[in-house]
Amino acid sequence: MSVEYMRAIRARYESLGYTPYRWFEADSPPPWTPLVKPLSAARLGLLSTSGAYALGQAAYHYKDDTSIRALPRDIDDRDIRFSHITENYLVDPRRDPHCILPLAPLRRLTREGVVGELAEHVFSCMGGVYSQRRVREETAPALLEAFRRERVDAALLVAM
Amino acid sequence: MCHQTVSLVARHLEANGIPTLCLGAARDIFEAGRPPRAVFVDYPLGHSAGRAFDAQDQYDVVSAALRGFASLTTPGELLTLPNRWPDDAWRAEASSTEGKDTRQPRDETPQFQFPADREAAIASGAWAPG
């Protein structure tokens, strides 16, 4: 059985005196863009929400950060940093950034020919915003621009 | 908050053209969130693209996870990966629902991994101290 993050969560927060975290809960079905080409011959984009961001950097800050990082897709391990609210996540992160931006997996799967091509920029952002009304206005909008320059057919979204 | 996130975003670039696959480790926040095209692996939150240090894991779960562009094909379905934990203490706190609040301070001053990041930030110029 998997955990049930939305009912514990909401059953801390109460705990601890706060008002009780209104989830997203989709109303409607979601929107629908086929792929149509093959992954093999598709520009990947890769998004992930870990606040990773690269040394030279501003680090994210822990308020509701709707700001992205653009990183080189083959940026050296040495040069990752994260920073997010929820640090207790990030201890393996920190250690091997692979496991929540899985940019060595995807180099592999672009040389054997699996993924056409991965984006020369990779984004992230601090996934912690508790304002959904920020995320749609300003992370949502942010992220289309940003894909849409690094000219992707698909995009690949890991969340922390 | 990161799969409701990742869900916001993914109908945003979905609506807008940009086919998108998400990948994460709560099950729950994406059926509520109902992203496009979502694969659970059912591994703790900070690793939903594979284990610490198991290349073979992280590429078996990104490739996997990358196989739903093909085969899903109903808005909003669910792919669940196969892969296990190698053992089960980790749920235990995850589920928990004591009140303890792991969350760092909130404000609006850049978390810098090491004091170096700061510097670094401050000689690119991508941030000034406020």
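Because the structure is a prediction, the values reported are computed rather than measured. The term rigid core refers to the most C-alpha atoms you can superpose between the two forms while keeping them within 1.5 Å. Positions refer to the first chain, counted from 1. What changes on going to the form predicted on its own:
- With the core held fixed, the Cα of residue 148 is displaced between the two forms by less than 2 Å.
- Relative to the superposed core, residue 137 undergoes a C-alpha shift smaller than 2 Å between the two forms.
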The other form holds:
Amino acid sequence: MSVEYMRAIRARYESLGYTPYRWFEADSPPPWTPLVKPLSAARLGLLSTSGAYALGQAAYHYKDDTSIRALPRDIDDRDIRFSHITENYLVDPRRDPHCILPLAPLRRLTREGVVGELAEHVFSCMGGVYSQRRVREETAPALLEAFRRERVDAALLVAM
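Having seen the form predicted in complex with its partner chain, could you give me the form predicted on its own?
Keep in mind that what follows is only the chain, not its partners or any molecules around it.
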């Protein structure tokens, strides 16, 4: 059975007397750039919007936290933590972090030569930020700079 989430959310907001839910609408197409080398020769970055962070780093503070966390690509699973505004979605990642932060599969793909190299650090943010302006002005530029420092050719987005 499929669920039409956008329609369901609109109806829910309306039934609660809220103003209509405003979905993000881009004012221009994304600036996609084709890879200039095969994936097997590329340095791959990773971004998870799961609110992952490393043991010893500060957790996300839930409401409109636009910060990012850098995690080493070889982090031990026992040192991965999660905090997110949608806590109910973290049951599976806390049991198996690779379902939302797929480091083990990416390491395997690197060993097999499918991916040239995984960046030294992977990144996470808390995807539940309500302010589109803050995502555009804070999170996106910080991620772009972080990926540039890691010299990635392509980035994989794993959205929660």
